[in-house]
Each structure stands twice: as C-alpha cells, then as structure tokens.
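Only one chain comes next, encoded as structure tokens, the form predicted alone.
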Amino acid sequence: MTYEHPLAYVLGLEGIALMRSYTGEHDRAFVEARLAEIRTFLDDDSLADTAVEVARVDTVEGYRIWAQTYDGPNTAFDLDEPFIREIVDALPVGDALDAACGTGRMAAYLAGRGHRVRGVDLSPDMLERARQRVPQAEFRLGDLSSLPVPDASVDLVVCSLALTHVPVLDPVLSEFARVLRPGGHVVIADIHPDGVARGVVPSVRLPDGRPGRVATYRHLVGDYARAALAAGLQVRRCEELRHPAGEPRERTDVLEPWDVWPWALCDLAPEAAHAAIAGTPSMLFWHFQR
C-alpha cells in the first residue's frame, strides 16, 4: 500500500520549485511567494485529513481494469506517436512485433503501413480488444522477458508505454535482440524516469472503489543503454521530450478526484507546479538496431 496525502503532493511541488530557485531561475519575490503559499496550505484544514491508502496493483490486474477505457483521450499517445512514426515510416516494410501491444494501438498503425504484425501482451483483456481492432494481426499472450516469438523472426520491435512496468530491463532487451533479424530495429517510447520520480504512475479505480496504482519502476537513461548494449543492440537515437515551458495555469479549487488523478493537485499551486515541471523531461525515446 502507498500512503498518499494531497498536502504532501503540493508541498513537494513547492519544495522542488524552491530548490530550482538555487540555480538562479527565480527571484526573491518568487521564493517569498512560495513560502507564503506553504504557510497557507499548512493552515488549510480541508487538506489536513484527506490522505488515502492506495493499493499497488500488478500489471495484469491494472490493465484488466484499464482496458475498458484505455483507448480514451491520453496525452501520452499524443507524445509517443509522432516519434514512433518518424522512425518507423523511414524503415522498409517487413515483419513487426508490437511488444506489450495493449489494445493494438501500435499494431493497427504497423498493419496500416503494410507490416506483417504480431502482438504480445500479458493482459487477456487488452488482447481481446487488440484482436477486434486488428483482425489481420497475430496476437499472443506472453511476457516481455519470455516472448512467444521465434529467434530472428522479425525486422522491427515497437514497445510503447510498457517498460516502466518491468522491474529489470536486461531480460526484456535481450528478448528484443533475440527475436530480431540482423539489422533489425527496436523503437521504444516510455515515461521518462524523472516523470516516474514525480509520481507519473498509471491510476485505476478498483472494483470496490478504492484507488490503485499500477506497479511502476524507475529506469534511468543509463539503465536502458546498458541493457541494450549488453544485448548486442546499438544506439541509433535517444530523445528526451520536455514539458513545454508555456505559462502557469490558473489556480482552481475544483479538482478532479485527486486520489485517482494526483497530478490534478498541480492546480492548487500552479506557479510552483510550473516552476517544478516546465522544461523537465516527460518522455524517453530510443531507437536501437541489432
């Protein structure tokens, strides 16, 4: 179980913002405003007794729940798809594997490009939706660290928004290399480890109404590189997509249910949230080749 307190979240934002002032990004007025806002939050009784215990849910259970709404609006889809398309559109058509295919979002795109597509996922509920979505593809139940795919049988592996759910990267990257033909490509997109450290973790509502978080692990950039190189993969490209600088949002006291969407709490302290998050990496992208 995870203990989550809204006051801890907003004070965490304030703290990160204040630490960034030590780099010279913010002036005295900004620091004094943050300290005054912290005092206000500490005196706010509405935040005092609203903490919740949050269940840590394994990937299969989490995605079973999420399968019903997974294809709804998701800003991560808007971020990963342009990068994946930029890489894949330049590659020749062949045999492609959508690793951790979910509901078949990437499989549908790959099939549309003319690839012969296989998909593998741990969630039977997600696979059912993928088969309906991409009937011409082959989908199998399986784990990323033990893919039900023959050696050297695909030209391309695409894996998006999945590797933060595996505890160790090495066996997964080894499997990607195993199923690739010589010269084959791996394209990966996932939440940046800095985002995971800030609590960007998939949220679900359990059948009994309790909030849950899907088990998520923080893999540093170096962790990906070491696992890939050890598997015989070469780095072709690495990108860290940053949150746009923009302007702080307007403060609001009317929030989405924060126990399911904790990042909604950013709207309680928009200036601190902007200072803490703007310009920091949100997504991590990799292109490897065997």
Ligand SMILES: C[S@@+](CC[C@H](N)C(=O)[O-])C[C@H]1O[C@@H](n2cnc3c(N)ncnc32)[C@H](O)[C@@H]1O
Second form
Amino acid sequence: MTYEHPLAYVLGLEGIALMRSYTGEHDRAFVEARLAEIRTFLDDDSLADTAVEVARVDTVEGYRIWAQTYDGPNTAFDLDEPFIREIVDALPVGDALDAACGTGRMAAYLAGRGHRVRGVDLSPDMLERARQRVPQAEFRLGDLSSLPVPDASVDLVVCSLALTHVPVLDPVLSEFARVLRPGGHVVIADIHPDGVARGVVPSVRLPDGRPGRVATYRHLVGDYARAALAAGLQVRRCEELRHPAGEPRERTDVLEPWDVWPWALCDLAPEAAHAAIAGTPSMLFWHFQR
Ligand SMILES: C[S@@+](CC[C@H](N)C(=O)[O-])C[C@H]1O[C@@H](n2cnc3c(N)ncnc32)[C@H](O)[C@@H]1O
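Switch from the form predicted alone, shown above, to the form predicted in complex with the ligand and output its structure.
First the chain shown before, then all remaining chains and molecules of the complex.
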C-alpha cells in the first residue's frame, strides 16, 4: 500500500519549486508566493482528511484492467514514437521483436515497415489485443528476463514503456543481447527515472473501486548503461526528452479524480508545478547495438 495525501503532493511540488530558488532560478517574489500558497494549503480543510491508501498491483493484474482502455489517448505515445521511428526507419527490414509488446503498438509499426514481427508479453489480456491488431505477427506469452525466443534469431529488439516494470535490468538486457544476431539493434524508450521519482506510475481503478498503482521501479540512467555494457551491447545513442518549458497552466479547483490520477493535483498549484517540472526529463531513450 502507498499512502497518498493530496496535501503531500501539492506541498511536494512547492518544495521542489522552492529548492530551485537555491540555484538562482527564482526571485524573492516567487519564494514569498510559494510560502503564502503553502500556508493557504495547510489551512484548506478540503485537503485535510482526504488521503487514500493505494494498492500496489503486479503487472499481470494491472494490465488486465488497463488492457480495456490502453489504446485510448496516451501522451506517452506522442513522446516515444518519434524517437523509435527515427531509429527504426533507418534500419534494413528483417526479423524484429517487440519486447513487452502490450497491445502491439510497436509490432504494428514494425510490421507496417515490412519486418517479420514477433511479440512477447507477460499479460494475456494485452496479448489478446495485440493478436487482433497485428494478425500477421507471432505473439507469445513470456517474461522479458526469459524470452521464449531462440538465440541470435532477430535483427532488432524494440522495448517501449516496459522496463520501469522490471525490478532488475541486467537479466533483461542480457536476454536482448542473446536473441539478437551480431550487429543487431536494441531500441528502448521509457519513463525517465526523474519522472518515476515524482510518482509517474501507471494507475488503475480496481474492480472494488479502490485506486491501484502498477509495480514500477526507478532505474538510473547508469543502470541501463551498465546492464547493456555487461551484456555485450554498445551504446549508439542516449537521449533524455525534457518537459517543454511552456507557461504555467491556469489554476483550477475542479479536479479530475486524483486518487487514480494524482497529477491532476498540479492544477491546484500551477506555478509550483511548472517550476518543479518544466524542463525536467520526462522520457529516456536508448539505441544499443550488439
Ligand atoms: C505500458 S505497457 C507498454 C506496451 C507496449 N510496449 C507499448 O509501448 O505500447 C507495458 C507492458 O509491459 C508488459 N510487461 C511488464 N513487465 C513485463 C515482463 N517482465 N515481461 C514481459 N512483459 C512485461 C506489461 O504486461 C505491459 O503489456
């Protein structure tokens, strides 16, 4: 269980924003505005007794629920696809593995590029949708750390939005290296560890109405590099996509249900949220080669 208190979330945003003033990014007026806002939040009874206990669910249970709506709008898709397509489009057509394929989003793209595609995922519910979406691909139930794929049988492994769900990266990167032919490529996209540290963790509504968070782990940039190098992969490229600088959003008191969508609480403290998040990394991308 995680204990999620809306006051903790908004005070956390204020705290990160205030720390930034120590690098000279903000002036006295900004600091005083934050302190005044904190006092207002502390006096706000509507935030006082509304904490929730949030269940931590494993990925099979989490994606059993999320599979029903996964292919709806998802801002992460707009972020990972340009990088993945840029790498994939420059590679020759061959045998490709969509590792943790989910509903087959990447498999569909790879098949559209002419690759012979396999997909592996731990969730039967996500796989069922992938099979409908990409009937020409071959999908198998399996774990990233023990792929049901022969040695040296693919030219390309694509793995998006999945590695933050595995507790340890080393066995997974070593599986990617095992299934790749010499010279083969790995393309990885995931939530940046700074995002995971700020609570960017998939949420689901459990059948009994309680909020749940899918088990998620924070791997540092160096953890990916060390696991890949130990597996015999070479780093071709590493990118960290930043949240746009933009402008703070309008403050609003009408929130989406924040128990499954805690980020909605940013709208209570838009200046602090902007100062805490704008310009920080949202996604991490890798291109490795065997
Ligand atoms: C956010 S979805 C991403 C799906 C797809 N790659 C995409 O980008 O749309 C994460 C997927 O990772 C799968 N997954 C998580 N841990 C896994 C593991 N250890 N082995 C295989 N699949 C796993 C989940 O079942 C889920 O389908």
